[in-house]
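What follows is a single chain, given as structure tokens, in the form predicted on its own.
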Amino acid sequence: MNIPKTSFPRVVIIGGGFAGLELAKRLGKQDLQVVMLDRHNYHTFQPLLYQVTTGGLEPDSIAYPIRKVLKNYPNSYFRLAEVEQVVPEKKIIKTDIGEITYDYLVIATGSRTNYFGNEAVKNNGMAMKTIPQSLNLRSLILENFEQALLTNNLDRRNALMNFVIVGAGPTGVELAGALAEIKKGILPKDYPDLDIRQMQINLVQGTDRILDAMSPKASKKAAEFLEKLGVNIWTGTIVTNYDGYTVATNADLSFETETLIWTAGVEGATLKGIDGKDLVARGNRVKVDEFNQVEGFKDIFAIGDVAYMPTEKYPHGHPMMAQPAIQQGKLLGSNLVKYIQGKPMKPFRYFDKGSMATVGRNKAVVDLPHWKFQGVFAWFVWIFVHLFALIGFKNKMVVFVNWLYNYIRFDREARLIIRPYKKKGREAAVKKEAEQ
């Protein structure tokens, strides 16, 4: 990889997400050589992926070059690489561009979509975990309306305009709200020769309420907001199969749709070599101690979504969200220096700053540790928090200007099919149309 040799200990960080990037910034000014590996050369602000999907933002508004973050640290290096395997016995990492050795390894690979063993949904549904996936989904949504204009089959047209979102956590709720706003204010103007009133947005949740990780009050209010926007909410319903056209559930309920969006859960993105049964716990996450040290290893750490650190308050590990990842990255930045110097490390204690979700225009729900509120003020709080959390002044300004323009004009100008997407399973719909 042409990483120069140095007398400083080498710390390799795998993953440029919230946790990895925060750690790299903390270690960059220390007497260490820091090497970051990632399959993308940018950091993704995942909480706003749904806005790329629905045309509210362009992808470069929520992405930031990793090299630009590391450029101020002379002993920090970045390599664009797909990690294939870790060999702990030899302290070697094997990638698609070669091998690299480490003195200390930090796994910050984040999470990936969890289909819970449902291969049919995995093959025929759509995920929304990365920028490429969001762009594919944006293209598919717009292509559906273009196709709906061309078919004379009413059932096929309805299936093209029917959207099923599986999973009613913050991502699913925010996506449903955004689609409802598009249905209300944008699509009737873009497609005047389509009856947009026939467009259906179905939000399917396996538990008895949406936003079940938030307070009951937030869940109830979010449900009210969505229902007023015309979203159909189905709780206590589990999707069992999807062939690309028909969605089957565990209840006496099915949907005909050409777009199933899976936001029902994530699992840790473990690596080969650190994925043995004794190392991996619930949610496919790597077991770590209170210092984020991987069990059984003195020189390997894991932080963020991929780290499983059960505590009395969080018996199943910390929430797989940005805040725990950022806090673990910050703490490990000081702990690793202490560890190398032979000093005692500080145990991780997660400070829950709260959670929030927006539900369309002027509507949001916010749960803070000592205060819970909903409505317009919650929406402004949501906007401020997300603008503040974005990396880079330019990104903050671009997103703010986009939001201001969209709010005033009630428009989303990024509804572009930049790269057409050919959906798996579309043959089933075409075949069904031909049979009819």
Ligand SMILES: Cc1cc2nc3c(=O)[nH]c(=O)nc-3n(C[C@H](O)[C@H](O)[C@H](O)COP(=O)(O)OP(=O)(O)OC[C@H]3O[C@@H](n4cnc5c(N)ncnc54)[C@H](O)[C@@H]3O)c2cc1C
The other form holds:
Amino acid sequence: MNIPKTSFPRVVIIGGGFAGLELAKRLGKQDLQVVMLDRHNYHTFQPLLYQVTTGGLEPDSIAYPIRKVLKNYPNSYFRLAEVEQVVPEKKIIKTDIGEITYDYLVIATGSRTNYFGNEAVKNNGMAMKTIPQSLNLRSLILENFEQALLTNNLDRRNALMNFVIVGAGPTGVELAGALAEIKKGILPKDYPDLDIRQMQINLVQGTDRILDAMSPKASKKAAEFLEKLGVNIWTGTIVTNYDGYTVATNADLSFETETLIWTAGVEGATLKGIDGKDLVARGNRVKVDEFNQVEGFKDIFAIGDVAYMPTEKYPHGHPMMAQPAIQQGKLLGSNLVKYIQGKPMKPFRYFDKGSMATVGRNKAVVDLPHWKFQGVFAWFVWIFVHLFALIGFKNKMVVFVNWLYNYIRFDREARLIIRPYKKKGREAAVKKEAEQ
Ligand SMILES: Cc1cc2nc3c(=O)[nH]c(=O)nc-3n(C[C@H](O)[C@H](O)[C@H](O)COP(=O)(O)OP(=O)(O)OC[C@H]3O[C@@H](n4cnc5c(N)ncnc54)[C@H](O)[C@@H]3O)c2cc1C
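Having seen the form predicted on its own, please provide the structure of the form predicted together with the named molecule.
And the full complex, kicking off with our chain again.
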């Protein structure tokens, strides 16, 4: 990888997400050589992916170059690499660009979409975990309307204009709200020759309420907001199959749709070599102690979504959210230095700042530890928190200006099919229809 061997201990961080970047910023100032590996050369601000999907923001405004973060630290290196395996016995990491040795390894690989073993949904549904996936989805949604214009087959047109979102956590709720707003404000003007009222947005949730990790009040209000926007909510319903056209559920309910969006779960993005049965717990996360040290290893740590640290308050591990990842990255930044110097480390204690979700224009729900509120004020709080959390001054400015413009003009200008998405089976369906 062309990284010089120096007298400084080498810390390799796998993953430039919320946890990895926070850690790198702290270790970069120390007498250490820091090597960051990531399959992307940018950090993704995942909470705003749904806005890229729905044309509210350009992808660049929620991405930030990892090299730009590391450039201030002369002993820090970045390599664009897909990590394939860790060999702890030899202290080697195998990647698609070669191997690298480490003195200390930090796994900050985050999570990946969890289909709970449903291969049909995995093969035929759409995920929204990365910017490329969001762009695929943006193209598919717009291509659906272009196709709907062309077909005379009413069933197919309905399937093209029917959207099924599986999983009503913050991602599913925010996506459903954004789609409902497009339906109301943008699509009727873009497609005056289509009856947009036929468009259906179905939000399917396995448990008995949406936003089930938030307070019952937040769930209730979010459901009211969504229903007002015309979203159909199906709670207590589990999707069992999707063949690319028909969605089957465990209830007496099915949908015909060419777009199923799966936001129903994530699991730890473990790496080969650190994925043995005894190392991995619930949610495919790597077991760590209260210092984020991987069980059984003195020189390997895991932070963020991929780390499973059960505590009295969080018996199933911390929530897979940005705050625990940032806080663990921050603490390990000082703990690792202490550890190398033989000093005692400080145990991790999660400070829960609360959670929130927006449902659309002027509508959001916020649960703070001692205060829960919903509506317009919550929406302003949501905007402020997300602008503040974005990395990079330019990104904050661009997002702010975009939101202001969209708010005033009731618009979302990034509704562009830049990179057409080839949905499996669609060509065959179009050809068959043309022949009829
Ligand atoms: C759509 C969506 C919306 C969300 N909304 C919110 C929200 O509103 N609030 C909130 O708090 N949280 C939200 N989250 C969750 C939040 O984004 C995660 O909890 C957070 O990103 C975890 O940080 P992390 O550093 O552990 O992992 P990540 O930020 O996911 O970073 C992991 C990094 O590792 C890299 N990587 C992984 N495997 C490899 C490999 N094998 N080789 C090389 N590189 C690799 C990835 O490319 C990535 O850059 C959302 C997540 C999604 C998907």
